[in-house]
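There is one chain below, alone, in structure tokens, taken in the form predicted on its own.
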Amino acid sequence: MSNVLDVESLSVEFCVNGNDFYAVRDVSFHIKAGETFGLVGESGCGKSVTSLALVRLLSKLAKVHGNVHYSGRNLLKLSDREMRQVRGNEVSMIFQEPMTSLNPVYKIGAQISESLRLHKKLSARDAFQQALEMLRKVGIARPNEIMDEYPHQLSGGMRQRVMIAIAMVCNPNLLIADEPTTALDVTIQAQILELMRTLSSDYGTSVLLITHDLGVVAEMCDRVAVMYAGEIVEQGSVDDIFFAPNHPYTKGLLNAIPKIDAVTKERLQPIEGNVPSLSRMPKGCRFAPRCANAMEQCKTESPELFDVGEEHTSRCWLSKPKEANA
């Protein structure tokens, strides 16, 4: 199976006070072709900075390094006017917060409308009547009357399938997914996923779905890739990362879940500790300051990511190859 991505060391750094941060290091994934593709961790781990530097909608401000391989093109290489051709058409992006996102002055036919007429050069006409085709795919009632309303009328959950529609009108080979469930309550969570399970099916379309919910990594993705700290700690299939979970970290968010099956009451094992700031990174492994296991050496060098089985691979010294250590 092919890849629809190819992701090779990327890093983003943003120049704070006169000084770099990396906010991303060293980043590196694949997603193949109709896979589901997940990339989890906490709140400023560098989950969404990663997701806007594949697109290229991070300010200018930021420097970005690496490779970002799509259809044997580098899209950090392409110039602004070929990345406006690939961004909306053939990878589109659904954002967190659709309210934010959507345009506020403008009807939602005619948002929806615009990739259509833009990408795919259709007539007013043709336009509106395959954006209105779409509402009804998303699941959204009465879409005629839908179609010639503004995002401020929706409801939250109304505004993301928006958004899904608008991300999916054009049939593209990837969607980046970030966060597309938060602050929708628990039903509606449910619906937005299906859909999305729904749409992929479909069109064949390759996810790469950002999220802190653990739950909807084991219910959506193939393959999982967990962040700490603006790096890549861990990465494998679902069953590597939820049955044999190798780093520390993915252990300690996989033990702070709670369990609906326990026989006995468990109390909850928080991750003790904080993320470090951009400014003040420990000099070896990003996670040792929280880690039970530490060791010296942890202290001072940053592991790379080593192969714990087969495409599972671990950031941690402990998982480094015996046969390595002689």
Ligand SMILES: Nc1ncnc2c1ncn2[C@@H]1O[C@H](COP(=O)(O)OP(=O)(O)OP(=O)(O)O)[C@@H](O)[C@H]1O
Second form
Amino acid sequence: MSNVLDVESLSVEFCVNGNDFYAVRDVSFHIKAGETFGLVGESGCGKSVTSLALVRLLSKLAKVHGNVHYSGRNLLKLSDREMRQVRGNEVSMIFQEPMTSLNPVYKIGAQISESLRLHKKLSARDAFQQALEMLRKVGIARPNEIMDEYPHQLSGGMRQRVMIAIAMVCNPNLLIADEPTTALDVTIQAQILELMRTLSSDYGTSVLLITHDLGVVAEMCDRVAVMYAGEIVEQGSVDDIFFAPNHPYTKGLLNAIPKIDAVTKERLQPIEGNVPSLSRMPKGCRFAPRCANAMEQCKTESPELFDVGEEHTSRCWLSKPKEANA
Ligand SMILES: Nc1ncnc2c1ncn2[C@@H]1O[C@H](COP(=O)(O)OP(=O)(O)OP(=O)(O)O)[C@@H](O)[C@H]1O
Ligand SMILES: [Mg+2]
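Please give the corresponding structure for the form predicted together with the named molecule, as opposed to the form predicted on its own shown earlier.
Next comes the full complex, and the chain you just saw is listed first.
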């Protein structure tokens, strides 16, 4: 299967109070055509910075290194004009908080039609018709009336549906969804996830789904990368990550989520300690200070990603393949 997106050694540096620090370091992954790829990790680990770097929406002050290959082009090398053509058309985004992404002074109909007029050069009338059709597809009741309303007149779940309508209306190749359901209550969350799944399979859209919720990953994704303190620490299929986790951090995350079908009344085990601040990263493995299995080497040397299965990698010295006997 061909890759829609190939991210190679993406790093993002910010300068704070005169000091440079890496918010994202050496992140590599690819997304195959039609698949949903999850990026999961605790708050502050660099998920949003990664996604914003891919589509060049970080401030100019951020230093971005690496390559982002999309459909034969390196997005990091495109001109601003070329990038605007890609964004919202071939690659679209849904963000966590719809109120900050919707423009409060424009009616819903105008906001959905806008990208059709801009990217597909449709007439106002055709764009309006397609926008209305898209509102129907995302399950908005009374779509005719909603076209004529403003964002503040809608509920949170409706706004998120509108965001999805805007993101999907140009039939993108790749959808980047950053915590698309975090702000919603669980029943609405399930409906929105179901809607995203149906639309992505109907349209054949590949999805980069960013979340801190492993339940959402299990529900939606084919493959997943687990991030910790700016780095990918483990990557594999959803089955690998849930049934054969390798990295101590992934195992810790899995032990910290409640299981509804647990037979025993085991207590949840939080991961001891805190995520290190980006300006004070430990020298060796970033997870070492919280890891029960840390060895001397972990405190001084940063591990690379080792193969631990087919398309399954883990950034842990304990998973380094044994040297073959000479
Ligand atoms: N513009 C910026 N300038 C300086 N530091 C930043 C900037 N944007 C993000 N950061 C830092 O980069 C780190 C990663 O932030 P990011 O928003 O990617 O986290 P996240 O994984 O998306 O978290 P959450 O789950 O809370 O959304 C954080 O420590 C954050 O403080
Ligand atoms: Mg975020």
